[in-house]
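A lone chain, given as C-alpha cells: the form predicted on its own.
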Amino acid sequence: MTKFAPMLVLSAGLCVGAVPALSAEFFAIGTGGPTGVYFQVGNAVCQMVHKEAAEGRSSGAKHGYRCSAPSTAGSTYNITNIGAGELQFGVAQSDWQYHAVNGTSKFEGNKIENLRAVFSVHPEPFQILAGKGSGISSWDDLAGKRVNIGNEGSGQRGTFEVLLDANDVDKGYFSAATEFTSSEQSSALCNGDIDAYGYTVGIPNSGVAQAADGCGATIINLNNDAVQKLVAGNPFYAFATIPKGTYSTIAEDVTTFGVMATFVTSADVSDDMVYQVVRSVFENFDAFRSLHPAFANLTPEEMLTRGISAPFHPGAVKYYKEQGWM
C-alpha cells in the first residue's frame, strides 16, 4: 500500500461510522490544504464512495472500496505522486494537468505518461488578497511588499511563478516572498506578517473568508496586459469574475483569471476502481453537489469537457458511455 495506509483505515472507518469490512480495498486521494476546496472535493468523493458501498443495507453497489482524502501539498504534488503510484487519485489545477501530460513548465523532462483524467470539478479563480491598510489595489502595488507565494508543490505556488514570469519579474520584485501553506496564509495576513497572498481556489472559501470577513482583506483585480496575454496564449486559463458580496469587503465585481479543478488518476489504477468511483459520484450527484457551494452549479456535460487535457481513464469512459454522455 502507500505511505498513507495507516491514515486510510482510520479515516475510512470514521467516514462510514463503522469498522470497514476486512475485504475492503483502500485507496488514497491527494487533496490540498485543510481549509481549501480541494480537501472538500476529495472528502466529498470519499463520502459518495462509502455511501454507495452500503454494506449491511438493502441498497447500494457493495463494491468494497474504501478511501481516504488526506491533506497534501496540492496540485503538482498530487500529480507527481499519482505518477509514482503513491496516490491513486488526486485533485489538480487544469493547467498542471496540461503541463504534466505535455511535459512542459515544471514537468519539462518529467512528463507523467500514466496520468489519466476522471472529471473536472469547479472553476478556480486566482485571487490575490491584500491586507487592510497595505495600500495594495493592483499588481503594480505589490512591488516591495511582503507576499506569500505558497508552498512548493502547491498549484498556487506554480500559478504565482507563472504570473511573475508573465510580468517579467522574479521573487525579488517583493521585499519578501514567503512560503506559508494555504491553511497558514490567512492568519499570517491578519497578524501582519505579510501584506498579501495569492490563492487559486473555488469560491466561496473559508480561508479567504477568514482574511476578508475576519480582518478586512480585499481581492485585487488581475487584468493587466500581462494577464491578458497569459489568458490569450493558454487554453487552460480563462478570465473569471468574483461577484460583489461574495465576501464582506468585495463591494464591486473583481476580475481575475483562473483554471478548473480537475480529478485525475493513473493508468495503473484498475478500471473497476475508477468506474466505481465515477459511478458513486454521479449516481449520488445531487448529494455530491450539496456538499460545498462551489459544487452547486456542476453539470455532467461540463465536468467531461472543461479543463481536460489528459486522456480519460477507461474505467471513467465505461460509465460515461453507459450514460450516453460520451
Given for the second form:
Amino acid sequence: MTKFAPMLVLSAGLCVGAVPALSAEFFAIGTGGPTGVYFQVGNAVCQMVHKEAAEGRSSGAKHGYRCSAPSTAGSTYNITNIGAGELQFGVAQSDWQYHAVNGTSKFEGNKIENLRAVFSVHPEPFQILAGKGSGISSWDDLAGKRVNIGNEGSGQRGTFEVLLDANDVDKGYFSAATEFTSSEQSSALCNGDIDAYGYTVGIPNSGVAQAADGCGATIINLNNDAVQKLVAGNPFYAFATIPKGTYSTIAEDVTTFGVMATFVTSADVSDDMVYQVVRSVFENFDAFRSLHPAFANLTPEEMLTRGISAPFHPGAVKYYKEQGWM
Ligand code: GLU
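Moving from the form predicted on its own, what structure would you give for the form predicted together with glutamic acid (GLU)?
Below is the entire complex, every chain and molecule, led by the chain shown above.
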C-alpha cells in the first residue's frame, strides 16, 4: 500500500507576509475492489473533505486535510493496516470490526486494540451468485461445484469461511475454491471458469450487475439452519432481503444474512483529523448521500448505532455531541 508522508507542507505566502502558511496533511482511506461500494464510500468521503477544504465553513475556518481512497483487498486488510498505522481510515464489515475489537475469529491472538469507530454506512447482504446453467439454487447445490471464496483480506472471504464452518464443512465441500478478487469474479463467472461466487456488498453494485444483468446469474436464498444459527448467535448478523427487480434475474425477493459496512479509524489518528472528516461528511450530507444509491437512505441516527462495536473515536464524539446526536 502506498504510504503517505505524514505531513506535506505547502508553503504559501513566502513573500507576502499577510498570507498565512497553509499546510496540507494527507491521509488514506482503505476501501475494497474498484467495482465495489467501499471504493465509492472512500471516494465520497474524500470528495466531501476536499469540498470543505476548498469552500471552508460558514464560520470561516478551512481545514488543511486532503485524502485519497485507494482500492485495497477489503475489510480485514483495512483493519489490519489501520492497526499498523499504514492507513488512517478504512471501510470494514461490522462482523470483522467486532472480531478485531474482541480478538475473536480471524483476529484471535491479534486484537486490534487501537481500532475506533467513526460511523456505519450501508447494509451489506452476503450474496452467493450462481452462474446461469450451473444448476445451483440452494446451499446444498454448491457441493462439488467450483466456487470463488474471495481473496485473502476481503470481508467476504472471512464471512464465507464462517458460513462453511457453520455448515460443518470446509473448502473441500467444493471441487475448487478459487480466490478471485471482487473485480475479477463476475468475469470468471460469466466466462464459465467458476460456477458461483460469494460477495458481501451493498445494493446495487455494478460488479453483481455484470454477472446478473450481464450473463444471467442469480442470487440464491441463504436461510438454512446454519444461517439461522449464525443470525441468532451473533449480534453483527441480521437477515437481509435483496428485493426483486434489483437486478434483471431477481424475480422474487431473495433472503440471506448480512452485515453493515462501517467506517473505522485508529486511536492514533488525531482528534482534529477525525473531527474534520466527520464534519465534512455531515455538513454535506445530502451531497454525500447522492453519490451512490446505497447511501440514499442513510440517517445520522442509524449511522451512529448500527454495526458499531469498537469505541467511537473522540474526534467523532466531539462532532456528534455538538450536534446533540450523542
Ligand atoms: N464487503 C467487502 C469487503 O469487506 C467489500 C465490498 C465492497 O467493496 O463494497 O471486503
